[in-house]
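So this first bit is one chain, no partners, the form predicted alone, shown in structure tokens.
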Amino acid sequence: MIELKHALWELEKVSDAAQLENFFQIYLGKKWLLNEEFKLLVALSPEDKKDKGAKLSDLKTQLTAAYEQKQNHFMMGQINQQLEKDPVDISLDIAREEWSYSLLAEVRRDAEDICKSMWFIIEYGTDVVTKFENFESVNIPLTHPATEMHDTIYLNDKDASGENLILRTHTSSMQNFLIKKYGLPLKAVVPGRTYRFENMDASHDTMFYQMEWIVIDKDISVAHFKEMITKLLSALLHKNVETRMRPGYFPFVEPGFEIDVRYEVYNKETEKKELSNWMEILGAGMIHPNVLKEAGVDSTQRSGFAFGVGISRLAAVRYGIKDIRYFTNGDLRFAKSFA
């Protein structure tokens, strides 16, 4: 069996990186000496195997720790040598590159400013929520497919009721909290990250930024929503948009709408302005009575609407970007092109 003292003595004699690599290959590499010792355990009795196996594991742990300490010693020596050759004068006035917000941050901040001018409360909420907040409070039963682990990211931490906490799949999870915190009437917007199990492609990601608007008061109707969404999208997209509402199903609204937009674009071939094709931009609807009931609101006295949109979708439409992965892949060439 390998003697620890002898191996440590050989490691102490190592004086450069090449010798250290040679030591690693002999003792800890793919053809390490300890590996041969472990192979011999097969022929031993269970008692002897347990005893010798423990000794070998302890030997491996101590050798690995000693090797890593020696490796760090060499690395620090190389760093110090480099600093001596090329000292850094911190008093120098180093030229700094100009910076700017990322497109997602720029669009989010722009949207927040627009909403503040319309007297909306800005509330970011938390990324980690309960199953009640994410599902039941917005009329999604726990038997719904969206609650399954293949759609939702569950955490090991649990809430007060013993249920696993989750990463919110939509900013709608804040609706119940907002109503109870601020009371009525209410005009609030929730910008923030949301998470889902998704196959990443040009229009989907496992983490994406979303904004949720919620308006509740007396006698709120679809007409109020129609006027607000047209003005808001025109401001957000920096275009005079025309909106179209199509029926759509979402558990937390009734009735629900899919909102499409189109706007004037310049056709290079005809050299004329023309209307773009209709583009689906967001989902919306009148808040479901069950959602109001969960928050302690009498749906016969109050009504409201809610709608949400992906910030990356807004940015993609505003800047003509075809693949949302550009926003988060860390490519500085992309970021600098919009600086």
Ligand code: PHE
Second form
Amino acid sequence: MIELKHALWELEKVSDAAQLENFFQIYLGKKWLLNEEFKLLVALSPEDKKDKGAKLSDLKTQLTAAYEQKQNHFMMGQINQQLEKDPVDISLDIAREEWSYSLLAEVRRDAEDICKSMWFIIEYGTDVVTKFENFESVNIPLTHPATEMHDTIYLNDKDASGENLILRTHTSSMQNFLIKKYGLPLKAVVPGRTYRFENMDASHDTMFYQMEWIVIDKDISVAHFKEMITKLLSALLHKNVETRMRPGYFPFVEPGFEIDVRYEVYNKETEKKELSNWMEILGAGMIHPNVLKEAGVDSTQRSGFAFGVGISRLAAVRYGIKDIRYFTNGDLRFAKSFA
Ligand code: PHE
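Switch over from the form predicted alone to the form predicted in complex with the ligand, please.
Everything in the complex follows now, all chains and molecules, and the chain you saw is the first one.
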């Protein structure tokens, strides 16, 4: 019978994958030693058969385990050697094939391209801002309910004046900064993450993407805004939209508007085109004199408009998605089905 000790000693001497394969063939392969011994069992008496059979099984188990250990050792050695030579395995195609832009990124990129073609400055700003930037600089008094902990996410870290920093609740927090940085006339757009202390559901998330447009110059009027918003929304929603303005309240604009859109849809039942319902899409308004003043602009000489839109709202209308959580759950099947 094969001696375990001897076999292990042979295995010990094995120094590469080819030798290991050889060892396997000799000891554990179908035609070789161990199998031959099993074959010989047939000729034995029942008792001997049982006794020798058990010993052989035991031998096989031990030898297989030792063999597998050695095999792993070689495999790991090979992988480590490869990694040392080339830490990035570019032969891994999965990484390149299995990707897709998020639909939110698609919409944001489109919006940025349109804005660049109209010579808008694009600034992302930071997610962490001061209370001044997020609230006071845009005419929201610190007594406003939006500043409460149940609406805004506060950090333990403090700013220079000892106030807790916060995660920006809207991209309007960049208005003051942009006016001061670039001066006037100003055409700027701020795409970025914003955060609110929300209960998550099909249309709310604690983190969401907004995009803010801000235009300030001499004699800028609501007419400029209305023209721009209709063209921009048609381009972004991939539909010819009609826009409607309703009065809306935001402390940083006066007057303030809510903008609704509607567009032609195909009714499958009547097989006719019809107009969709009006759908609220964004908040806007003429920049409040206090906001201009805070940034050092004479509001009797200059005026402007601003509007802010949730990118997921745009994407939901563009692609007909009912639940915004699809945009961020990372399911490639979802993202790719729109590619
Ligand atoms: N900041 C507002 C919001 O987050 C949107 C807005 C931007 C409204 C600019 C008016 C002007 O809801």
